[in-house]
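Next up is one chain by itself, shown in structure tokens, the form predicted alone.
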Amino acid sequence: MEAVDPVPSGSRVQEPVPWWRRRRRELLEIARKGTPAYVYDLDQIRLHARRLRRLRHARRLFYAVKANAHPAILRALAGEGLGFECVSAGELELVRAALPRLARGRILFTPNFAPRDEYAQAVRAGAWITIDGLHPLEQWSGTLAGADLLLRVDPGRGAGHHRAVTTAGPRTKFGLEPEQAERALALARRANLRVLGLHCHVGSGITDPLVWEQAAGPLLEILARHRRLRVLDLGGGLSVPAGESDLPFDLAGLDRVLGRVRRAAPGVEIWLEPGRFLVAEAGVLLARVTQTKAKGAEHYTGIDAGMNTLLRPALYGAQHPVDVLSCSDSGIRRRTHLVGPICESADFFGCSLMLAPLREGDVVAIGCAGAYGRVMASSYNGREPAREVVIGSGRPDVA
């Protein structure tokens, strides 16, 4: 990656407007022409991807493509310097699909209890690949033979806004366990692999840069021991502000965590992996108001998009920001539940939402929606997930 100017120190700062806030206009045009429709645009994903590159003390940065798979977000992360952690087959088909040209060496591959043939297709593609558990290393030697290895350590303790996104801890299914990973070096020293380094992913949705630091100790331990490693991966998973009062995450105090981290490890590169951070806010969901109900002291709220559309509410009860883009501020306010057409009483976007008040025909705006969004819809009660549209200004795109 070309070298960029150094993370700003100092205090945090509440980020602008929300875009979709200002181009209210041009969302309610492609609502118009049908919803629930997902919007992305591209100068956002553009301009968090160069927040990172900042860093000075993270080597390479690794888009986390379960986040967001989209085709042109994937060329114009690409076009910023950043590589693709892919956690299965699949998304390594479709990185291969947007980027025909892509250099090797810039997939990473993470997988966690993938089939053998998923791991043959990685060393295929040239990925890096990352070794989750002694089975691969015991069971398929000759299938990782010529691949670049990276062993992932479960460092004992995890983070992350919701149990179901906590990756690493005693309870967990990822991760070798820091004994395990001396067994794991000892086992591909005898197959003659190829291990360049160390791997750890706690959780996502954490505000504090700490817990990164406080993840790297054991990883550290390890490469004391073992000075022929040179990577140290240290995962993703940044917040993103669910609500106009939470602060951006703390790029700056995440440049220093990292800097310590790496005056312990002298020679070793640090890389990345993030994926919500560089897409979450650069999406919204557009929906359509389809009934409202009073039952009792409650007030309900129906939308046109569903659970099936964006799941994270029900799965994780994540809040998202809700703007209502058809109407004008009057100033007045009603507190009601923002729910979809899905028949579960999990199929909710926001409980006691004060938002202005909504007829039938009214479009909403969920914001913060470009990650884990799309790519974890389905087709449940029979209804389709919503259209995807692109927008942002164009940029020749760099593979």
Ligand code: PLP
Contents of the next structure:
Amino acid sequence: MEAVDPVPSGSRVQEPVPWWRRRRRELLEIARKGTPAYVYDLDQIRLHARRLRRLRHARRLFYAVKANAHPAILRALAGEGLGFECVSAGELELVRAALPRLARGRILFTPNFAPRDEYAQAVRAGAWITIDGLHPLEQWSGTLAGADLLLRVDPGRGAGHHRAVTTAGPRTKFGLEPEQAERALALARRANLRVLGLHCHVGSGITDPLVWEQAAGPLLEILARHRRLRVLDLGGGLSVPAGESDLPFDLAGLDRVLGRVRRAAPGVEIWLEPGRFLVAEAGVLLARVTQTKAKGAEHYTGIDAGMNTLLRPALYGAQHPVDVLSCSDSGIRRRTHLVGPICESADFFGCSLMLAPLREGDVVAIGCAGAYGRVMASSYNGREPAREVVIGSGRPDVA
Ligand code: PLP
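Form predicted alone done; form predicted in complex with pyridoxal-5'-phosphate now:
Next comes the full complex, and the chain you just saw is listed first.
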């Protein structure tokens, strides 16, 4: 990426008041037309894309579509110059439908245990393809002919906010062991396939930039032995602050780390494929209070969104900030568990939250819900996923 100006340090980019608090009236108006509803602010997404584009040592950015595949978001990010990382034929289709004129080479296909025909589809789409096992090279070299390939290597150690999103290290199903990468390169050479670089993604929700340097280590050793490899994709995983006391991700620190990695592999381009960082803070989930209940020593507040709407708290114990939008703040707080209408005890959004006393019909905003929210929704219990509303200035740019 071109250097625009220095990457801001972590603490300088923190917004003191989240946008969904500042735009309370607008959100209440949206909630009036129906809840639950995800609201995405495209300006926030562009802002985050521009922060990433200031990384001097990341040459290309591919947005991880799995985080949020809303077409307006895909178009906004294409307008900011990003490419797209897809993990399935379905995601390839979503990108192509939203951006029919997107140039070949701006899609990176990084599947895991996908069937052969999905690779064939990616080759037809002109995508870069990440190979993360020997099987495709041993069995399907004909299918891969003509494609530009990367090899996904497991550097041996993962990271992330939860073990379910840790995608490297022993007992994870992703990537080739560094020793297997040699065999993969030999297989590709024999089949006349073009391997242009290496890839790794060790997990999601990583707060320490040094993790990217540690992950790069074993890949740098391979690059040193194979000078014709030109790309080092270090994945995504950049964290977003989960609570008010968390610091924003240290982008300046990441750029320093990437600079060191680049100096260790002269002539190699570094790519990143962030998802959460770009969209998490741009999304809120609006929900309406359905019932309240005191039971024993506990107090519960029910809302019309459940784990079918936003799965992260039930799946990962993820924490999301909760704001009451519909009543003015009297300063009074009540300890309550915020729960949904799904018949599972895991159906909660927060335990022992200190919230203004809520009544039926009040509207709450569950913040930082733009990533891994609507994309993981289901119609479990016969409850449909939330609708989605896009706000923000200007029409999304089309690439
Ligand atoms: N790249 C790959 C291969 C992934 O599996 C993921 C997430 O699972 C990402 C990128 C994006 O991660 P994040 O949203 O944490 O940036």
